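This document opens with one chain alone, in structure tokens, the form predicted on its own.
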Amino acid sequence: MTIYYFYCLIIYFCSFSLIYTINDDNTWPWKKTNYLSRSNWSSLLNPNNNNNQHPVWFIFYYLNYCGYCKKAEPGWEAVAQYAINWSKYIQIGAYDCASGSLSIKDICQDEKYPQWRIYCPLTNTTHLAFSSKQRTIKTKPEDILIWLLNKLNNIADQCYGQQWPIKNLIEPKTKDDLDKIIPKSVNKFQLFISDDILLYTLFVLNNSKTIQTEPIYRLAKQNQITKDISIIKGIRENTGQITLQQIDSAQIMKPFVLDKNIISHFETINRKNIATLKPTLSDIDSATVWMINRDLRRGLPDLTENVKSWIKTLYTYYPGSKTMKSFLFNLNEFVKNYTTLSPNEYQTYINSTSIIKLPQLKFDHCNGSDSSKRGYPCTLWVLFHSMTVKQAILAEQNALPSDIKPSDVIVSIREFIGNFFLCEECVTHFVNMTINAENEIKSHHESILYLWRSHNVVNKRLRYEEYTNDPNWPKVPFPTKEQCNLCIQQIDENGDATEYNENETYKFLKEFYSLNNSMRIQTYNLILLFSIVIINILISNK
């Protein structure tokens, strides 16, 4: 018994000390897809090699903390697997727009994510081909690849050049015309008979390894040379004459169905990350550090007024550490002086001018079972909940200006999400969900409950989404019966709450998100557990 309780004590201590720290080089473990970063961007996409034609790149732009981006990751890996032999002409890559320096806007385009772009080696530019706005619940990896190929065919000349293997339709009326169209230097070739340029494109790319020695030309289905034949092999004899022979197209055409058995390969980290049950000041501070260094900077200079407005709101209702509160006060005073603030001016202030330095990112309550889980989105929810609680506490203390409305915090949060959060589907859901907040929130009490109900709606919608869920932190109705027995009025057969006592829930939320007390409460719990251990030791020694 004594050993058992000492083991429990060690685990409890570990829950305070084992904290996951986010690193800038934290990446998804891509296998078939080329992982692009700022350090390898130029060397991979546009190497200093004048002897070879550089390939076009299809690039998946994502955010490592975005659940909807994670849902697209296995499909993009399937695309990379399907296109593995296209590498001479098309490479498949991925770039994490949440990593590295975000003050430089030369790679990520400050748009909503996920998105897919085409990199053109001739112009050293990228072109948007498919964005999250075009995605629906029925969108398959094949659909995204079709969009990319169709876009590329429209810009191939300026993107790749005259050596692009997808050729224009030829229209010979006789074999003699064909002899004139096919260059004399070509001894072997194929004719692909189809009105569908996409099928032709796929066939050519799937034969990338031989296309230089055996080019493929496309004829319309209605032509004067072939009849009901899909693919023909052409050979120029020693005499110079061309002979044609039919190819079994059923055997040679590679089916355009991506392997649906390719699943996400996020590997489970061997060590278990233990997260604290109650949010801490570190969670709040980490959310703020992330948004200051990344999300807000992205909006400059175009969204200077929105940045100023959010920093003012954040400072007014900031529930985190005194250090961050002081930093936000100074930052608020700094941005007041600007009508237009550049990213460099903003970053220079943070890195050099400010006497208060930002802390490291450390997730306590929001520490996931692996690096792709919880993290920044979780800390944002904690921050938002804590801001509504802070507003209610200030109202109780008569410490708010008379013109402040109970809905102001929720409206500010909605504007922050709409302007700065880059997960397109997340933004759409949250903005639509809170679109009528001004009319629905009549008290500070109601503001706390409004965000709580909204969060539970999101959890319900995402509960069975594989890529947004942490198995150690299932998205169940919050709070659970174990967390607040008085809050629950009714549960279903799974033990999930279906009806709440909102007065008791309000009290619970105020306590749960009053983070100034969080460490004191956790210390009390630790002392209580230690006392239990000592008592059991004494009992076992009698």
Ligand SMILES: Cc1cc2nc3c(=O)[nH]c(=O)nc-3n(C[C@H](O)[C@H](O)[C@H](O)COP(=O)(O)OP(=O)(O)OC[C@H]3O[C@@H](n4cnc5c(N)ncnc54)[C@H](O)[C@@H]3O)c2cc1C
Second form
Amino acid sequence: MTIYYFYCLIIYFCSFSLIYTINDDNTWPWKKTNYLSRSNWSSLLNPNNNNNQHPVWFIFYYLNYCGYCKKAEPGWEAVAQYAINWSKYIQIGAYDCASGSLSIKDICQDEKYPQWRIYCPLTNTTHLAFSSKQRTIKTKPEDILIWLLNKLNNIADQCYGQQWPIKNLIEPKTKDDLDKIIPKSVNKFQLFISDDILLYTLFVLNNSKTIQTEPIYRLAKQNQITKDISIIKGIRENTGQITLQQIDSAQIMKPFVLDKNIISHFETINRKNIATLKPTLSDIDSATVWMINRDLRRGLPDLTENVKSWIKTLYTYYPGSKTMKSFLFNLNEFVKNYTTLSPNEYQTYINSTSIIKLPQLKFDHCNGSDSSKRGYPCTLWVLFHSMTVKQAILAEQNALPSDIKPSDVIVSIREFIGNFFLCEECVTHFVNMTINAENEIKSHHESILYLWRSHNVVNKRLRYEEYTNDPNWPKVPFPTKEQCNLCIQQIDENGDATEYNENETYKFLKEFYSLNNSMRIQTYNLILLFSIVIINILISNK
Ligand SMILES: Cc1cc2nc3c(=O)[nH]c(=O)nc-3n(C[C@H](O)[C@H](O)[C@H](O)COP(=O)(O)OP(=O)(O)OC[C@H]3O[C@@H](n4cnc5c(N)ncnc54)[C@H](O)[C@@H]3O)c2cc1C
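Structure of the form predicted in complex with this ligand, please, following the form predicted on its own?
Then the entire complex follows, led off by the chain already shown.
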């Protein structure tokens, strides 16, 4: 019975569609899962009615821009579909911790994402049940569900109270004993004979609709009542006596084998956005606005020193617009004064009318073919590469203080990622990959190439990750032959670069990430204006 049941569960989860789409407003199109937000959080979790029975919630916490989180989305929808009839006891929800202008710590804790929490109605608290650290490439949705159920079984009393339908094992010695254990008010009940509490839990929850009128008790395999490992129906006769009758458990399990054909599939949206071939100042400014409003704020007050240090580095090597650079200058002056900075003090400063307003988010090069693709992580890379280039340019101009080391920018980037980037997989890989940066980077030239090589390692790892990649922007070794013919020394049968000329690549990267677009546009405009004036003079002289 056990094997059969789990087999059904696994087949069910495997059969769920893996197609993923996104809504225009950047929210994921949850169909079966309850999409929780700050505005509906209280009303859904604490419904204001007289019924004291509120369900427990299993909540998936994610960031809409995190590819690693996206991988879990179809599986979580499968869980929501599977658990659709449990809603009286367990509701399935999802909360986007990147939603809104700010993530507020009372809902989104300071941990990495994705993570799964159990919301307890009795205490109005959430409990971490499964975190991204526990997740491996082999983790399946049913594993996460099982983890949640096991955790819930341990905290059910404090979380939900005595009405929780999963009951402790009963150990009657005789049928008379059983008669005493089963309350007199219960006319119908079932005995589930198994040592497996999880299997019992699933069975009870799948009978949520009838469980109040027909409670299910669990007997151990070694019990005094029956030798069968099965499900037994109990009826209290008019005389008050209990009669037991074995039932066809295979038949009972049947409704839980869900038909693949009835599972609705998501439609794909084929909206195409056009992105610029080269990064722009808007990409860099957008990365900065995003991190200032979300990542850095979220780290306060605990990471005040790290926030100060990153803002200083960002200001020193800022490769974005002049407006943003002035903003960072002021922000750096402001944070300097604090040993502990609260999120409110920081936010009040940012909102204050006396300072420069932050620009709107605008992704140019990092504009994905739909709004779930590219965006913030892409702009972060652009910002980081441009900072290494800016550092090299400042060094050439002797504009850096003498105590600056060539590895400083990469080390600061590593600290920023480790402290503030919420995608667990990204943090683990990037921090490990750059752990020896201090010893490996001996020149500013090398700093640019170091980040370029590291980024190509990430590209290679993610190349076939369908959830992370924008089909219009495949993760191929960078730069391609089309971008820099001289950079490439060898290509493979697919046309991918396998060996680079690093001197040429260095020159290419310096050019690619020196983003003086606005100056170029201004110069171009001046030339155009000058030409128009000359043409007008020539025409009027004729
Ligand atoms: C530090 C860091 C670590 C990450 N780790 C992960 C992870 O582990 N798992 C995951 O799913 N996602 C990870 N991401 C996100 C992922 O790398 C991409 O940013 C995201 O998938 C968007 O990809 P994209 O196609 O826009 O191009 P991106 O990889 O974001 O690149 C942005 C732009 O940089 C340029 N570029 C590409 N390669 C190079 C290079 N080698 N050198 C210089 N410039 C280059 C191109 O113009 C490209 O369009 C990470 C992001 C960051 C910032």
